[in-house]
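Presented below, as structure tokens, is a lone chain in the form predicted alone.
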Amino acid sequence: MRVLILGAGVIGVTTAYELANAGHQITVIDRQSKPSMETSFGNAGLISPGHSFAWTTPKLPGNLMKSLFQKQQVFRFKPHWSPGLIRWGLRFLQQCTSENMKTNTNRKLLLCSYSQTKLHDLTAKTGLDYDQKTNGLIYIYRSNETFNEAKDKLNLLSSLDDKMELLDTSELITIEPALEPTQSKLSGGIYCKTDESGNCFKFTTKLSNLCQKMNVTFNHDETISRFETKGDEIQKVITNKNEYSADIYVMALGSYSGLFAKQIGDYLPVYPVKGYSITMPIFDVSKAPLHGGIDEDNMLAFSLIGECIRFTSIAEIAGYNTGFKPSDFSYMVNLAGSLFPDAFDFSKIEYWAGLRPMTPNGSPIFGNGTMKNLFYNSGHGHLGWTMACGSAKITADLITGRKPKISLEGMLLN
């Protein structure tokens, strides 16, 4: 068959890896010059399926409220408009209780763990190097609040039970030295062995480069303009540059994906969580972490890229705008210093910020909708990279009528 997939970040060139594996004519459309320019360029860098928790939490209506008036909240709301936030929020407030965090929450582990199954299968088999650390990740705590709530979290992650680890602050100090420093301001954590960090940027383009070498044909600088439909299929794809006719299509548009399916008759609860990461050389190895993690407190994750770290924080639902300035960076400067005292030049920081393409419920959508030619693989919040390997997979059987190996249960359209 030949498909087009509309998108060319981690999610876009996993599908069409596993599209091509199957025999399949592949052709990838992306507005940016190559693959990974938008939300997979600055990501966390974490594959963390023992970090599945929803972020709908009965808490979190209360925080976006306080972040009107405190600056300083991790998850923030701007007052905007933009189209489908209310109609989108209704439904993300919905899911804020304890009964839809633990369906939610379990649901993404299933997903997070089936991926990063498939994630090594495709290491295994294309021998692709992206600065992966396969030796665990920590989840820090510095309070003893949010250390006794980690423990009852830790219940809803029963499958991993033989996976992670709880550590008291003596423990986390023998696995991470770098944190001694900081020592009198912990309270514990969390080794989860099996979980990993890498570059998703340089995961992306390396794979996209093996797809060409697979006959899959790239097309960038392309923006979509409109779809020509007839019936319940579409007939065409129509951008700047070109018109596209294809057995099957495929939606990886991040959080412009719910802008295009209602285009062609669909309502896809996709809408943007703004993040944003700084990277920087680090200057004194011995003080850096051995391993990536999240400070949970304050929601930091922080993974190892080569020379450099990388710090991510910050929820932010504030529409489509991506822009930034660097004083909107300074409360993670300052997080990322007094976690790992000394350790990065931060003269050198490389400031970036992205919109995650955010569900309601956390979990991406797949399969049809109103056209029974589009399959959508989208929504994948902030764990993309995690999810990526096994959402292509599933995309794959949907498309060649194969029954996925997990449930969908809550990640369909209809």
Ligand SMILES: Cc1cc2nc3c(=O)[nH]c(=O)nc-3n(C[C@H](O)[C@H](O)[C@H](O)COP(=O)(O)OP(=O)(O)OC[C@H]3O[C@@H](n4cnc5c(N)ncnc54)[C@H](O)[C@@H]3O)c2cc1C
Second form
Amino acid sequence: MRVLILGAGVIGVTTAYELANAGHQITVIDRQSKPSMETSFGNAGLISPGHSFAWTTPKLPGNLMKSLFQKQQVFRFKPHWSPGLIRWGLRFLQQCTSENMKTNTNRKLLLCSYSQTKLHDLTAKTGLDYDQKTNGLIYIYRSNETFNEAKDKLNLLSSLDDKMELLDTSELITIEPALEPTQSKLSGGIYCKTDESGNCFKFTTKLSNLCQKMNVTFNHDETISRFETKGDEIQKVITNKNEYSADIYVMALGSYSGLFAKQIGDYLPVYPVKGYSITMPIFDVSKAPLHGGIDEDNMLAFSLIGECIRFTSIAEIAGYNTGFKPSDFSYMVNLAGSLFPDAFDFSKIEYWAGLRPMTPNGSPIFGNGTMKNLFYNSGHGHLGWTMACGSAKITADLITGRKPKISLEGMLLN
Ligand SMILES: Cc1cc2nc3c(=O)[nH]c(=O)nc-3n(C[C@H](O)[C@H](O)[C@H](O)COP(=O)(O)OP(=O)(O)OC[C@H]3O[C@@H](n4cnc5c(N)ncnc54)[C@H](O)[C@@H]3O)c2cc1C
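Form predicted in complex with this ligand, following the form predicted alone:
And the full complex, kicking off with our chain again.
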């Protein structure tokens, strides 16, 4: 079959790889000059089934309200108008109950774990190197309150029971000696020995090179503008340069998928949640962490990216704007320096911001909507790197009429 994949982020490229492996003729279109230049570029790099927790907790609405009045909140709502905000926002808030939190966490964990096995299959088969670190991730708690909450929440990840270790501060320092100077400010940690990290941009770039060797065509610098449809089928995709026809189309446009779904009469509940990252060289390796992880009280994720370290944080509902100014990062820069003092060269920071394609329940959307020849693979939120390889396999299975290996409950358009 001729398959046209819309979007060359980590989701589009992994889907191209799966479908090319299954013998299909693939073309990928993207508006950027190369793959992985939008959200998949500067993410934290964590592959973290051990952090599959739903964001929509009973506490979240209160935190969003506070952000209207207090600066430097991790969760931020900036009042704005953009298409789809109210409908998506109401659905997002509806998810903020204990019951939904449990269901949503379970569903994410299932997909993340499945996806990690698919990533391992891919890596074993291709030998791809993407600065992967497979020595586990550490989740760090500063206050007793957050540490106690984390202990309570651990039972939500019961399938990872034997992989998660609760650590007091001295055990945490043994695993991660770079935290020693901060020890007095910490209350404990959780070590998930099977979680990993890796450079998503490098992975996606290398996988797209491999795909080209498998005869996948990448058409970059082309902006998709609209679809032509007939009945319940897409007939053409129109870009600023060309028109394309295919047997099957895959929507992997990240945060922009919802806008295009609307054109063909589908409501895809995907909205951008902006995050920020800083990447800088490691100045003193002996003071830098050995693991990636998360400073949980501050939602500050970090991972080693080659010779550098990257920190990401902040979940800001502010529309599609990816712009930033230096003051947006001061919160993160201060936290990074306080967590691992004297480890990094802050004079050489690379700043970045990107849009997490969030659904209200935190899981992506697969399968068809109105158009029988269009398949969604969109809305991977804060875990798209973790979920990519599994999502690609699920999409390839759906396209080729095979039953996906995991349940898609809550991940289909309805
Ligand atoms: C700060 C931050 C930290 C994160 N940390 C992690 C993490 O540690 N672990 C994890 O698992 N996930 C993480 N994520 C989430 C992860 O990065 C995303 O879920 C994932 O990158 C989404 O991939 P995607 O391919 O769907 O979207 P994208 O990478 O945005 O790809 C979409 C593609 O569509 C193209 N496109 C859009 N519109 C058009 C158009 N009109 N015409 C042509 N092309 C178009 C874009 O150019 C882009 O290449 C993080 C995200 C952020 C923002």
